[in-house]
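A lone chain, given as structure tokens: the form predicted alone.
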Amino acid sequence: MISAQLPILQVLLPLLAAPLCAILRGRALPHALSVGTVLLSLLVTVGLLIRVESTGTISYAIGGWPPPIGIEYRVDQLSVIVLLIIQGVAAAVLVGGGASIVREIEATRAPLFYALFLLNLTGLTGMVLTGDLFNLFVFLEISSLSTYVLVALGTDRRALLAAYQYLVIGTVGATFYVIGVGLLYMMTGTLNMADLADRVAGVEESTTIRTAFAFMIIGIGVKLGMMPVHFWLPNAYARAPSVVSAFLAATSTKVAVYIMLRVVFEIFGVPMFLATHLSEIIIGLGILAMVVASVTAIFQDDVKRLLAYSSLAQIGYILFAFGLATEPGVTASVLHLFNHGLMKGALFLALAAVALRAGRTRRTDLDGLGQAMPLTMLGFTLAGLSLIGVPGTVGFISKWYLLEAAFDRDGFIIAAIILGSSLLAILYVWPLVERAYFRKRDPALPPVEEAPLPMLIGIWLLVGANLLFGVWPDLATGLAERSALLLLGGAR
């Protein structure tokens, strides 16, 4: 039956499309193909939300081997929630980017970046599906190393440097992990995340244990962009091709979080997280990152590395949600891991639109944009309002569910802090819209049109999913307040 082997097309549809796109010559056939197995997957996606929802958890033994033996996919609330923003995105960017891409990468790199990008697609979706921990090292290098080369594809001489410097960076981030992944096989004997919650239980107090667990934590910190290990991220986002930063602005960084909550809470739980003082420093660290990114964002010319910057600040607030480890902070830290990947795919999008027209993403290029391409920047200018947290938005939703787990542990204060961080996301987004509407374009630079039409459906996908779980929150808050259930559930 088709349905049962949904969690391993999942990440087979993008991994065997990725040789086929290297092989294929031209531009229209890799990107045929990209789309299609794109959209595809999205559709398993869907399946896959729809089997979790009406029969629970989904365990998926790798060719008949049971667990802990072999390895194992296993789809939940928590899983389905991130495959939809991977997914979705994904359908989002390679719909719409085409025009983009014929731009800013070479023909003859074409088929090239089409594989890349899905074996980065397979290695995100690996990353979520995978019950083991070195089958998600696999997938982590996987999507690491397609990654740096992606970013190498920008059209800057300096994307080089930005990706030699990701690459430096996220090798240290992945060995910090697999040297705490050794230390856990060797003081447990298995990969396995479930069987290693209980095995973990019984030597918790082993300095090699906690030895373990503080070097997992830095290597996913890493790779999440957490402060201070965060250099990597600006310019990754700045100088990759212009669909590639939609891309792991919205989904990267959030899988990334997705394997600290597994990590923290299924293996090694919430009494570990507390008594090693790793709760109060992730939270410092969220706070640090909301206060200073932001204000940096406000002082960027680029409007690429403005958002690269917001994006750290709004992993600062996923962070501090996170840390609190009660069931209304893992709440809000799922919710706005989905919600930020929706306005932050938007916002990136419309901005490649913005390069694709003017030719550059200054400020001073978004100068009579609103009336040049009136759907590109109203789309982008929803999405800001999106960031900000305007009512009737995804970003409001998300903002309501931090506050209430601020206030639920009494912090009066890092709830007010939370509300001066978003009044400083003002102070970024809405220069961006007044240069947009109330300011004229440059005569002497050449008049720009309206964003292609797949570009603008690609765009207004997005923004209508940030209207749409704006409005109709249910689907999103339901999933993050049961995949917060089942991690602090199960955490001892």
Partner chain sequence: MHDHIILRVITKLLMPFIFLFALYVQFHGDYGPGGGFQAGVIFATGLILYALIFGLRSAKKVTPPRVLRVQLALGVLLYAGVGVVGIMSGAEYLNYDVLAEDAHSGQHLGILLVELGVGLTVSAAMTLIFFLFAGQEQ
The other form holds:
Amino acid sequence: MISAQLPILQVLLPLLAAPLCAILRGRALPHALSVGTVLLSLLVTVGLLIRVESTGTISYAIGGWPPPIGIEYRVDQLSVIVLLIIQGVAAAVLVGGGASIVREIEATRAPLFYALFLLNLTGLTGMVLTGDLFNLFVFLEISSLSTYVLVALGTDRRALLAAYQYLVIGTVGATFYVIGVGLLYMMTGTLNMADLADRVAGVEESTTIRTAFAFMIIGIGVKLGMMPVHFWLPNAYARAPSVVSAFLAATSTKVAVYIMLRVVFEIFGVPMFLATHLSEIIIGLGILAMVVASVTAIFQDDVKRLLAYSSLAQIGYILFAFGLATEPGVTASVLHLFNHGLMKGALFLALAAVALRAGRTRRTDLDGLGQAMPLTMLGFTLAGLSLIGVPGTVGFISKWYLLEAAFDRDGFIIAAIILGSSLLAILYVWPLVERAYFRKRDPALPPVEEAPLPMLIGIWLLVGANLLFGVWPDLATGLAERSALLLLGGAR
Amino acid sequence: MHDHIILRVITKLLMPFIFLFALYVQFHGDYGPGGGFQAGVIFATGLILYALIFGLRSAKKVTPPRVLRVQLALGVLLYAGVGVVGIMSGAEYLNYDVLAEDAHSGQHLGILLVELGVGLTVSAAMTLIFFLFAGQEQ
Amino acid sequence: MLFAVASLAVAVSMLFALIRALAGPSVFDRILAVNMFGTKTVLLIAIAGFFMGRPEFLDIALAYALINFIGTIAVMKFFRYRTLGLPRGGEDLGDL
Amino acid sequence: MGELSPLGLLRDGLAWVLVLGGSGFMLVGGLGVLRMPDFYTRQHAAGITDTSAAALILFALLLFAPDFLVAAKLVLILMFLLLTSPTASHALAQAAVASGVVPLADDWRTGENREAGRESAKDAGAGSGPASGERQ
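The form predicted together with the partner chain is what I need now, so please give it after the form predicted alone.
And the full complex, kicking off with our chain again.
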């Protein structure tokens, strides 16, 4: 009986826990409650994974109303792989981030912080699960609004400015998205994605549908950090509390990519994607992001900001593979979405440990940390190697699939650009590692010690996942391949 | 500041009617325009009027922010909880049919409870937002 | 016919109020005009309810009247004391 | 509207009288708000539309109320308007006086100073003391 309720439980658990957290006082109780919630949610995700692998797509009708009328929750391979990364990172970040939260969030605001974190989780999960475009907008707003506040909770005063910037641009993006949904509804009279896919097929040549398409893509593109509308992202990631940066970097842009995949391939279909030349535009923007963001990352002094630009570059990889609209392309896109979540989660969480012990996260703060925090910095280094794409890590698997996708379309130049961008990744990751291991910490600064145990557990869970899926990639690649089949084959 | 006696008296006269109207909109929502959101806004409007005329401090005595925060959470919990009852009874989330003996009265009850949750949350949120904005010294 | 005459008169009056609200010249003129505009809106909604045979519009009119009044008071208080909460000085004299 | 019974005719007639009266007040008040020379006189005109005109039109609607609930709501709206509009006017006028908007009028006690009043108002700017209103 409970297995039939898994899709709704996934959303419901954090949704119920969030107001409870807001009522509680102090730090310990909300922390315990939210850690319990995310662990339970992770279990639910695993349950969903098992069910999807055995029985295929799950459909859940809210309130007992059948799908085209009521709101439907759909779970398939693509949703499961995104859910895994969201819930996994949420669990690792909350389990590990306790000490960092104590340091960066005032005691009076702690319950609020946990409530918002869980609300954000609710929003992201709901966006992944729902099969209804307007319901998706509601979850988008839930997650966005909580994100704005979470970013604003940062210790830095400039966090407020970053949150405001994100709020303005994010609201514009959400508005664009909802305008697109409105136009679609006007033309087809339905909001259910599967139903829409059937009805759009008849009228896809009309200007209204194309306008709707454009509005939705731009709206989602803002949330995604697509290159020309990305400028909110580095500030938001750099100023937010460390734990929040880790969670956002690993999940929120991934969910936006997921929505773009769904909207483009399920509702509008590949022919229209190619006919509107959106394919070329997205490939171009992806390559632009790969190069420009990587180069920008090299010159950053704040490591958080450096990683944020690196995220933009990685989103470039995802977008480029997505723009190919071929089966290897979409596979590589989904796979890199998953793997990048693992890498950035690990890197940002390790950085949170650095911020906790060393106080700040400028380049010089990493000096000598290889001796002072050996386990943290080892994790950081391994995740960094994964970001570069060294064999034995998930990064290598991603790069392999990306190159395969490029060659599949005879994109030798693109393949060269991917390799070049990986070299740039070495340029921005290696100096950090070098500082940590081959420099001495400024003796004038207070000495640092190893990160607390829960934090190490959180970091090493994610680093371990980086290595595990790097050596044994079958689960992720299998899910990614079947998602691509599902998206492109129209096997519904 | 005692020369605002007219405003004070009129406000005192109006307040009960405003709250009555809010309750009417809340519980009449299934027949006419209205429902939880609108009722919550009207209820909050009453409190805001009180705060405008009698000062923020007195308004905070009537509805302490702490209580409002709990009310806000309780509203969400009520909404979600109604759905959980559906799960407990083996039906889908937010399936109201199982709340009472027959499907029709179950739906009636379900909508009533969900709207009540919405009303509680919205009125608390609106009042809190006003308190936050009004509490800022320039 | 009856309702049409009434709504026309109300609409014309609203137009005048709108012009005054745009023309100003002082803040108080604008508040006055906006308040008047709001009251006329209440009437218009009520008349429209009868016109279309939907008396439940009256609920909306009632809510609008309420919000219009409170909006006027709030704007006025803000312009006079530059705050919605405490009066100047922070001492709780507790009123407008 | 209305059957040809004497009661119906009476009702229609009464409704026409009320609506025409209300509309008349409404238009006059609207014109007043547009054309009156200073803030206080304009407020006087607005007051007419907010109370008399609104009340007359609502009374006319009351004659056509189909059931008790509608009538009760109409009375409630009427009561509400009659309570709040004068209150708002009062508060507005008080705020205007407090912030130094000068009335453009004869001194009502002596009938003197007509010109002086005009002059001071003109000094305040644009003929009706707007500057003093906006300066604060």
